[in-house]
Structure formats: C-alpha cells, structure tokens
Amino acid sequence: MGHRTPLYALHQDAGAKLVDFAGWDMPLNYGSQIEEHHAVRRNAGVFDVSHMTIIEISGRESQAFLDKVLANDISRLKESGKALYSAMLDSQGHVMDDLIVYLVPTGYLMVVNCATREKDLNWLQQHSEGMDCVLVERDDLAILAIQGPDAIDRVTEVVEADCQLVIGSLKVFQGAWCEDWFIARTGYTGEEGLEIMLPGDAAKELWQRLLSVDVKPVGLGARDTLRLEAGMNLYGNDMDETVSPYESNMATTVVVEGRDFIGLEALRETKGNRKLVGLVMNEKGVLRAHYPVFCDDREVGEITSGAHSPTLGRSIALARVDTVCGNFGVEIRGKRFPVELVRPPFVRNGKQVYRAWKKNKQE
C-alpha cells in the first residue's frame, strides 16, 4: 500500500483505476481518460494533486537563499502572490527538479515534485544551513486543480463570498490566502483554471461540492495528454539530472546577469547542443517515449513524452535532438515513420497553436 491523499476514499466511490505513482496511491482515472480530457478541454475538471510537495519558506534571509538555489530570478517577486517557475540545478547545470514559488506575506511558498520530494527536502536543508532561513514541509495541505475554461466560474459558485473576492482578484500566474486556502491561477493543462491548496477535510468537501456543479473528476491518464499537448515539460521524461534547462525549453527560466546560483558556472561553460523540440505526426500509430529519432538517415535523438492527443486528433511529442535541420522521422517497431517538427506549445485554450520549427538566430 502506497501514500493515500485525503480523497482516496471519494476516489474509490467515483471508480477510480487506482495505480501506484512515485509511492502513491492515485487514480489513472474514472473510466474514460479521453473524455475527462475533453472535459478539462471544454468545460471543467478537477484533479487531485495532493501527493506534490508543499514547503513553507521563512525567515530573513529566505529571499538570498532561494537566489542561491535557483536558476530564475526570485527578484522578479515584487507583487505579493506572484509565482515564478524555476528550475533547481546541481553543480553541473543539471536539473534536479523543476518547481514553482510564490511571494506570501511570510516569505514564500514552493511546490515541488513528489517523486523528488526527499531529495529536494535534503538538497534544500543542506544549502539553508547557517542562513536566517526555515524550511516547513506543509503535509496538512492538500492540493485540487480545477481546470478548463469554465473552472473559475465553477468554483466561485461553490465557495463562500470571501473566497470568490480573492478568485476575482487574481491575475494569471498569482496566488493569495483565503483564511488557511492558498488560491492561485495557475495550472499544468494550457487552461484557465485554479490550484487550491486547503486542509484535507477542506478539499474532500470542495470536491464533493464541484462534482455536484458537474466538474468532471479527472486522473493521472488526462493530466499527462493534457500537459503534452500545452508542451509542458514532465520531471523524469523531459528533464532529469543528465540535462541543463537549455536542453529543456527552459532557457527563458534561466537568468544569468548580475548572480551566482549552484550551477551557474557549468552552464556558463556550455550550453550543450540538444534541444527539446515538438514532433507531430500525421499518419496512424502513437509517439512513444524512448522511440529514436531520425534527421535524413542519422539518428539524432529520442522521444521524451509521446502521447495520442485528443484535441489534435493525431500524435504529439517532446523530443530531445541535436539538429533542427533536415527532414524527420520517428522509428516506430522498425518502421520510419515521417513527422513534422514544431515548436511546442501543440493546444492552448483548446485550440491548435503549434508552428512549424524556424532556426532563430542565437539557435
């Protein structure tokens, strides 16, 4: 028996397909995973993201070690509530974890990754030694995403007054306490939408009242095919400890000018000369993670994330590559199929937006 979040139970009365993921137990999900992502794609779906981890960062010194520790400027904080997505990297420029920070009137809040959780916890505490800093693991929390493009209308129906003033307070990208919930609107879909981080019995009851306004609950299947198809990067496939963020897609999170956080100096040595870039397929058969990569007749890299994409009604993926140049194809049991290479996003907002790959000048 894995962890269990404080809905395992109401996940169990909906029908989940309950799977182990990173030591916890959660649903795959409720019966069809292609319709709860039209659902998060149309109207509204809630996920229960309970297993990421919550730390509490106070303390005056918390904003010269959080420097420290990140790739992105914590500097750039400067509206209470405001989020920054950053990634933490090792002495080689590599990523450990990819994660996102809020400014709070205590200092700051961090969700990272559950399946890095003991690492990030042990990597945080041993680089805030004999700093003015505190670090506090909030396990009393849990976390529901509410996303689509009626998940905000659909919230505010169902919580108190004070609770819908914060929500229409809110910019993209910024949080704010309501009493002892944190409401922000962000999100891992490419849709509008809330992440809500509240006490257990809190969220079992949000829950319940959302599914009675017709939120569809969505599982761990949709939450993968909807996040690929807005491009966003998954810790383990798209990024790991054997690549920098400019491998990644995440040049735009690191900042260099005027710093000197853990892994600044490797990556002021290189660059490296992979990039992470969007394939897309239009004959039948499905991209898979690990399937190679083809420019003309030299392999060139692999798939990351690959994933038969609802909204598109075609295949998707992420790839890792060292060329952009020539024509591409993915080896798939054998075969050489052609693909079309892009940049992502592929969906945002439910519509196709993906451009075909043009070099830039600094590529």
Given for the second form:
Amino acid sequence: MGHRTPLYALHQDAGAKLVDFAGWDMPLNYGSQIEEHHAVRRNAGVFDVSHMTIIEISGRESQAFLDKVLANDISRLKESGKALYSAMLDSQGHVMDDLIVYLVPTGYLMVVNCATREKDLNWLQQHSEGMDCVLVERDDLAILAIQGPDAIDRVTEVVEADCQLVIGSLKVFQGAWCEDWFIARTGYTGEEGLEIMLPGDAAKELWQRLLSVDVKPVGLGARDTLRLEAGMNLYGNDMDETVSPYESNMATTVVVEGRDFIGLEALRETKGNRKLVGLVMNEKGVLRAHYPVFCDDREVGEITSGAHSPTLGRSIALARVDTVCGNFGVEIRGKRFPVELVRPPFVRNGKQVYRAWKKNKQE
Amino acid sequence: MAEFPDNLHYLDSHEWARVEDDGTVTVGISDHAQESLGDVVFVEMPELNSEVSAKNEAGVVESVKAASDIYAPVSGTVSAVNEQLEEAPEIVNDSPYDDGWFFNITPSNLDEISSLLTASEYQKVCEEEDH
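Please supply the coordinates for the form predicted in complex with the partner chain, as a counterpart to the form predicted alone shown previously.
First the chain shown before, then all remaining chains and molecules of the complex.
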C-alpha cells in the first residue's frame, strides 16, 4: 500500500482508478480521461495534488538562500503573494527539479515535485546550513487544484465570505492566506484557476462542495495531457539531471545578470546544445515519449512527452533535439511521419495558440 | 466489472473472435482490455484483403495510455474493417463487443478457433493479471 492523501476514500467514492504514482496511491481517472480533459478546458475540474511537497521557508536570510539555490531571480517577487516558477540546478547546471515559490508574510512557500521530495529536501537543507533560514515541510496540508474557465466562480460559490474576498483580490500568479488556507491563482493546465493548500479535513469538505456544484473530479491522466497542451514541462520526462534549463525551454526562467546561484558557473561555460521543441502531427497516430525524431534523414533526438491532444484532435509532443530544420519527422513503429516544428504552448484558455518554431534570443 | 460473453473466443493478448453465420470471423478487443487501456484515440487497421496469420500482429490500438498490438486470432484474409472507428475510436470503449469491432477475417482454417480461450478461461487470465 502506498501513501494516501486525505481524499483517498472520496476518490474511491467517485469511481477513481487508483494507481501508484511515486509511492502514492493516486487517481489516474474517474472513467474517461478525455471527458475529464474537456471538463477543464470547457468548464471546471478539481485535482487532488496533495502528493506534492510544500516547504515553508522563514528566517532573515531566506531571500539570500533562495537567490543561491534558484536559477530564477527571487528578487523579482516584490508584491506579497506573488509566485515565481524556477528550476533548481545542481553544480553542473543541470535541472534537479522545477518548482514554484510564493512570497508570503513569514517568508516563502515553496512547492516541489513529489518524486523528487527527498532529494530536494536534502539539497535545500544542505545549502541552508549556516544561514538564518528555517525549512519546514508542511505535510499537514493537502492541495486541491481547481482549473477551467468556470473554476474561480465555482470555488467562490462554495467558500466562506472571507475567502471569497481573498479570491477576488488575487492577480494572476498570486496567492494569499485565508486563515489556514493558502489560495493561489496558479495551475498546471493553461486555464484560469486556483490551487489551494489547506488542512486535510477542510480539503475533504471543499472537494465534496465542489462536486456538488458540478466541478468534475480529474485524475493524473488528464492532468498530463492538459499540461502538455499548455506546453508545461514534466520533471523526469522533459527535463532531469542530464540537461540544462536552456535545453528545456526554460531560458526565460534563468536570470544570470548580477547573480551567483548554484549551477551558474557551469551554465556560463555551456548552455548545452539541445533544444526542447514542440511537435504537431497532422496525420493519424500518437506521438509518445522516446520515439526518435529526424531532421531530413538524420536522427536528431527523441520525444520527451507525447500524447493525443483532446483539444486539438491530433497528436502533440515535446522533443529534445540537437538540430532544427524544416523537414522534421518522427518514427512510429518503423515508419516515418512528418511533423510540424512549433513553439509551445499548444493550447491556452481552450484555444489553439502554437506558432512555427523560430529561434529565441536567449537560446 | 468487465463482461466476458460466452459466445466469443479469446486470446490471452485480449482480443475476442466471433464466428459469424457466413463462416467469417469478427475481431475486437475485450471489455477488460478497453477498461485497462482507457480512452481509445486511434486504431491502426490491417489493409483490406491483406493476409493475416494467427497470433501475429494485425493492427495497433492507441489509447490515452499506450500503443498495443492487436493479434489476429485466426489466419486468413481481411474481408472488412470497421471504418467507423476512424472518426470515432471511442466506440471501442462504449461497445467493445458490438459496434467497436475492429476487422473481419475470411479464415483459411477455421479449426484454429478451437485453440482460443473460452470466456471462463480468459476471465481467469484477466483475474490473474489484475493480482
């Protein structure tokens, strides 16, 4: 038996197919993954992402600590509650994890991936030693993500008046405490929505209230196709400790000027030679991770994430390649299929948004 | 719970075969298979009039989860393919034993059908897989 979130029994009630995810028993789907995907693009869906790791950071030197361990510039966070997406790099400049960090009155609130929890906690602990900076894992909190064009309205309908006010005041990519709930206007789907960190019992109640106003439960299966359409990386698939952030379509999240963070020296020597690009296949079939990618007749890399896109009705992928050219193809079961080379995201706010790949200044 | 109709023959790779009144054999994937694959998004069919041989690959079913080979239960010539699945592959999930059939074979040796699993034998295979 794996770890269970406080919502485990509610997932069973909702007909979830529960699978192991990095040691956690998590819902893969509640019937049809594609219907769940459409629910988020068209109305609203709720995800239990309580398996993710929340770390509270406080102390006088918290900012200096984060300046050292994050590739993005923590001093970009000026307004209370604002969020920053960043890579955490090892000394070779490779990606140890990607994470989100919020500026809060007591310091910072950081959310890192579940599969990298132990590695991250050890690394952060090690690099905070000797600094006036305290790290506390908040494993007492569950996380619900409510996403979709109607998500904010649905949440507002079912929460208390004080939290309604908080939600109404949030800008995009900003969070705030409402008593012991942290409510943030962030997500992993390319839609409007909220991510709420809250005590387990409150999470159970909120889940039930959301379902009663027709918010659909959504599993990890649809979470993956939604994030892929949104052009968002998945750690372990699209980047890991063998690639730099520049090779992971994360150039805009690396701030070098006037900085001295772990991995910077290595990045100054080399940014790496590969790129993470988007692919769209207009023929029938499904692009999948590890399929080889060709430029003319040369193999130039492989797909890191691929899926059938329910919104676009065709297959899309992220691929890491060492060359870009006008004649891209993917080999599926020994047969070559032409694909379009594009810059992600593929879909935002329910609409197709991808453009042909063009070189970006930072690359 | 998945259904295992008694009038069908099964492969342990999760295809079913039904002998029609005209002696042809219709092929699809089982209810258990569609459940474990999740939403089907694409089916790659064998070519019409092509030869297929028993327990060899004849097509591919792509779901949200994975690509899986489809094996021919008997040898013969492909006499029909379900063209509906091209536009609406989700029929495989909704109706695996009826509207969601994949293709039809004119068998070269119908005796091959006797080497397939019965419904109860196949159900055991599925139960063992799930544990």
